[in-house]
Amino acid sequence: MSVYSLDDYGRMIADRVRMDAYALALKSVVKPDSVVLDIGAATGIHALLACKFGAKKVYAIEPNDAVDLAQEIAQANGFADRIEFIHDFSTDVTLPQQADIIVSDLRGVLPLFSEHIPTILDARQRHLAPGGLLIPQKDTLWAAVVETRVVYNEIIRPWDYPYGLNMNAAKQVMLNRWVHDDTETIRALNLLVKPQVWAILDYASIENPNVSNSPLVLEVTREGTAHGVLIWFDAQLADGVSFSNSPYTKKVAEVYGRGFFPFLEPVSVAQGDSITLQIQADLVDEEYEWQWHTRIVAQSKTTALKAEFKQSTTYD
């Protein structure tokens, strides 16, 4: 797993999206006798909110050193006695109960990052008590055929014959990587198509960290230039308790993002072409690799294949 800065860490504090629905999902599922396990625990605010909310005991696991600052935080603040801090990752640990509640957020950019899914797998099934609760629930990630020339430019500019040479090896490589977007340049204003659903990832029964889908058929809603796929996801921590990364959105959970995927050029459209999506991603030494095939046909008298691409994170 990456390790973060404490930088990084106070970012994710400071998302108020981000942890005012944490802290909701947590005070709403905390009872006085909850057994609370805290995965990726780092500066321990999570476990600290448990206790806060009423814990009897949390057990708060973080394989970065920030988890000795954690104790310090939890001393300062009255928990010492209630929150037991474990320098180590959650696979590699035997608890001696198990928890009520397991609360995590082990994403990246998006859900599928690294370890993510199989150390939830591994927690539910050793560190969860029956009947237990995840937090979060579940992740459901969208997909959306975009316009948008800055982000698109950003990725071919560098390689773009600088100085009069070909540098489209180095341009192909970039195509086939999805970049992240920062919630800031691509909105609602930039989609050509109605969203669908890629994948929903309900933790309570999760059994693969590998997603792929059946083919999305999307239509073009106005006429424009495709430049790639959006994916983003909404989160759901609790009945009730959710955010989203939604272009649709205006607050956002800043500490995520989306994911933009580049098609290997723009291809103009119109309204009612039609758009099929295959997306897929398996996760090969705690890293993913992705694929997405991309087919566009022209709706007219006459349907046209405008273009198709196959692309993955394999690409070399």
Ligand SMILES: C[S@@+](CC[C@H](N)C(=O)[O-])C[C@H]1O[C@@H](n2cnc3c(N)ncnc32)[C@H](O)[C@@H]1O
The other form holds:
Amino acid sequence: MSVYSLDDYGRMIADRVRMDAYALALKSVVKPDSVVLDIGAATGIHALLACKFGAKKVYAIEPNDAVDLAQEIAQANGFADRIEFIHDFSTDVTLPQQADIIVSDLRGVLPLFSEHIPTILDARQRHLAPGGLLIPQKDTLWAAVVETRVVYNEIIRPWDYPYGLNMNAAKQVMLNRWVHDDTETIRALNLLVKPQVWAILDYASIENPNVSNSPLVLEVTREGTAHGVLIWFDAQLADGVSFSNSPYTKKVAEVYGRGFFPFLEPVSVAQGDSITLQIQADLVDEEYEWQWHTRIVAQSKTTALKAEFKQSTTYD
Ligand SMILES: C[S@@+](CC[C@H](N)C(=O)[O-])C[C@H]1O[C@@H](n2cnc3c(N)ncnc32)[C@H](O)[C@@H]1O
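Let's see the other form, the form predicted in complex with the named molecule, since the form predicted alone is already up.
First the chain shown before, then all remaining chains and molecules of the complex.
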């Protein structure tokens, strides 16, 4: 099932940081004899661009009814004879030939979203010609501990003793979910540590949709209150073509935003404190289950445990 509306597709196209990078990536790799596969074509933007840049043949696969509009749009642009639209999931399709280039954006806020990685694995194995190229090539996921009273309070405020009532059970559930920071409320000045790479998704070689790495050890760079972990990704679409969703970046691809994983309670930290973070994401029934375990240790004269949290989206 595809849940996207035309509004959603419009927002994706309007995100010029994302779209300019995709257009540049396609322009840099499409040749006159290229066969291109657009997975998740929606209203056809990548398929149309591939034609514009000279592709000989484009297959555009999309389960959403938006594909009917894409067909009309291809006609209006004089590309109907070169694009073959297929109203289906790429995993259920057998193509008459393999593609030299496969372009997709099946991410959500983060690239660990639904069947994104299994779909890429299937496409790489069945739809990509030997030596063919994938757009994107690689996504790098970053993690940092942040101070963000605003986003944290949005999560807990409804459950924080309304009318003097203890609604802690609901608050605990909410503190075991991550939220989409789509307004970019959390910026570089909110970071309490130097960000570290949590995972690299190299689509040419990735085999497993689950991600679990050895713990990250982050050193607190300034005094503050730690409210949770911010995760974002940088994308490399083709050689030399990338975009970043980092809080340090002025022009982010807004359509994604960032993921904020709250702590069970805010923790006062001082410069030099050590935060050990173990983050795991497992794909179960088309959805990711997340676990984030945190240990915060003071690095003053007396090393002391300040906090230890084990959180999971499976908590209910
Ligand atoms: C984030 S939208 C991207 C739309 C458009 N390509 C763009 O970049 O603006 C992802 C699209 O992929 C489609 N999709 C998800 N899984 C798919 C699959 N296995 N095969 C084809 N399309 C798929 C969804 O229906 C959705 O329209």
